[in-house]
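First comes one chain, alone, set out as structure tokens in the form predicted alone.
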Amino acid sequence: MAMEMRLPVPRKPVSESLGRETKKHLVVPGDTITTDTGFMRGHGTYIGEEKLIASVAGPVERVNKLICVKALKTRYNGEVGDIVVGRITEVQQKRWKVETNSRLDSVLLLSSMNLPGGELRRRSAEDELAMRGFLQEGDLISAEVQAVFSDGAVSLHTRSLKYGKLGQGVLVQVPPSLVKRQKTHFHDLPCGASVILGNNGFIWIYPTPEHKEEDAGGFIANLEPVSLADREVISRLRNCIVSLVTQRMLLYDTSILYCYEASLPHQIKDILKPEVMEEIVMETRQRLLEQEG
């Protein structure tokens, strides 16, 4: 069995700058957060004794008088019109069950996705007895909230062409908190491959298609054999969401796309080497502060 010993080296100095930029108010459950009585409770706090208190670990957001305490590690808590990738964990009338990281299973309704071929007509019989044609169980798919119930559940559709069932790649999972909310979170990155950054914390990693499959409603997975190419890209980029999730790094296109530059110098199985880590997930910050300053 082979063995790897590896000698302790220095830790790089931290910048300055990169010192300033990071510092933030970050409480554990039973802080004080603030004695004044001016302030509104947001989630992840508390009144007590006429003092706000937070209820669970993670940094202080304000948003003019509301306070909260956005968690570090939790589940997903949907919000319509978040984009998530989810795996189908059950076929039932009219509707799948999905596994969305959530407290409870997402739905997605026969009624809220395209039929193949995106044709526009009533959902017959004939369709809900050929669901488990369409979705079956194991199978990955991206979609956007259209609703959040009053117990939390979330309910998905897939209405657009960009949603849908989900081909080869690799599936990271991450904590929903370290995933940027952006405009857009589908992603070709000029490495060859291309990202989906689920809001919920699934992170699809796949091979950029040549061209678009806009009439198969998407349902029609692409299974051909990837490339060695491709699936080195697709590894190495696996590694540097793992090292920036280690290092509580927000993910987004720009974030991704440095650490992947920043990796190229070391071999993809040395990524994951602490030392190396912190290397990689080093340069990445102090390239998005230049870019920022």
Given for the second form:
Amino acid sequence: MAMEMRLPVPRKPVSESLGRETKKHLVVPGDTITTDTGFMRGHGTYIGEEKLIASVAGPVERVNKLICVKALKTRYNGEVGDIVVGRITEVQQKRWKVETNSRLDSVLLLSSMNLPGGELRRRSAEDELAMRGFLQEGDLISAEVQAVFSDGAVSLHTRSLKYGKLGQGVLVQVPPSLVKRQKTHFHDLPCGASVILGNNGFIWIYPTPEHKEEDAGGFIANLEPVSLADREVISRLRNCIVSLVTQRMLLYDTSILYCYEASLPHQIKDILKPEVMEEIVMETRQRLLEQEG
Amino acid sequence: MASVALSEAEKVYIVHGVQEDLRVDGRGCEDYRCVEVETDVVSNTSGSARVKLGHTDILVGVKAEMGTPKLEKPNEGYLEFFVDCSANATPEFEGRGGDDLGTEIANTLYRIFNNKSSVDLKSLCISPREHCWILYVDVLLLECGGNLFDAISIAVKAALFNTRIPKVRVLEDEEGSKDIELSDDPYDCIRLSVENVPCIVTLCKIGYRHVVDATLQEEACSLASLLVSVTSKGVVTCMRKVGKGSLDPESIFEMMEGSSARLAAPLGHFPAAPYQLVTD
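Would you generate the structure of this protein in the form predicted together with the partner chain, following the form predicted alone above?
And the full complex, kicking off with our chain again.
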């Protein structure tokens, strides 16, 4: 049983990754990007006093004549085809409101949800009354973005057996810009747990199910106790993801796995100490660079 | 208290984990998160401290002002507590939303300091029945990440340790009117002894076991908590039960004997040696 107290230390700046030749042009709100008027202004910029000024903090990206600034810390902006993990906040008539760390709550229509048993039919009034039986306030779901409304709100669907209500596990919230876009966001890690990397920054870590169940979307939650070995893996993964986020590393299955392996010599609760965090993320960075080069 | 929504399955996962002594972040039931303490952060106060416990961020400022002593205690100064739950912490605290929690915390602080030994109030007296020092302790909640009471008590203790009260001299005139003279030297001041200032230990009951230093998610799974305020010598100054669930008297006894007794010593060594890793 331990209690540790320490004085605050100034955070070390995240060291530049060693393999990059071109330095990114970073700006903060109010910085002048260019005084050349030949450029078109994109997201994150505005014209003031005949200069192009940044309105968000991030790297400047330039495509031919278009200049935009991609914000580092921002709410999730939905794009069609993204996988998201969300939490139900409201049950309304014929739809659920889902919280996905975006500016507006996302919407999950009753018609976009799979019925148990996988039947295909028009949703009736009884289905509407039974909505709370499927998903209640506070439940977590994994879904895919179907459409984006004009005001930026996102419409979700769970029209596949791999999406649906999530069972036992741990949710970690990270900035959405740190989740790398990949072909698949559902990973079964070899260390013994599975992870869903939501594009909206919600990361779900759960014990790998023993057999692939065929019930639609896992509506019947499995509430049996998870074994201690699985719990240790899940807790370690959670702490590794938190340390990668603190050091601003991109999150994808390989980086998480390397970080997990680098953290094995330490105790799970020690991973959250700043010195240990820096050490394991440094090692992860090294391994990733070796793998690329 | 700020709360998070959790699904049933998540709550079951947390409760089962606590039974097996492995919490979501790998800690045991009796492990605290790393605490960061900084004193002397606000320049225009007599003493201040900032404490970060995980995601909980507390700022405390102490101002010493002169006033008249209370009628029933003419030889002592006193402390006044005020807790401000700022809307920065969670949107629930917007407007008057944080007032209830603020008054609850302030009342708890009054209770734990309501004894003769915590702070030497006689040293705050300048002249009996006429002048004394009143210490206004203001607590500001910057971020709410679970386990508020513990963090606030640590911050109040650190701020009191940091408090510098200027030395005064009372001069008598021939007519009998008294004049108070403050010394000009900013370093000529008296410091309070915080050896006996208690710290609060919150024990949340989750399932059949209790945890220390619960996060917001763990607090959402617990129905009842026990707040014990204990000094470094193991003296309990106040005990309070919060929450709508019930606690068995046996389990209360076990919680007090076990956890708070073990935590009294490490909490007591602070703030003299803040860099130590104190283990049991």
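Each form is matched to the other, and the largest set of C-alpha atoms that superpose within 1.5 Å is called the rigid core. From a predicted model like this one, the values you see are computed outputs, not experimental measurements. Positions refer to the first chain, counted from 1.
task: Would you say whether P29 is displaced between the two forms, judging by a C-alpha shift of 2 Å or more on the superposed rigid core?
output: No, the C-alpha position differs by under 2 Å between the two forms.
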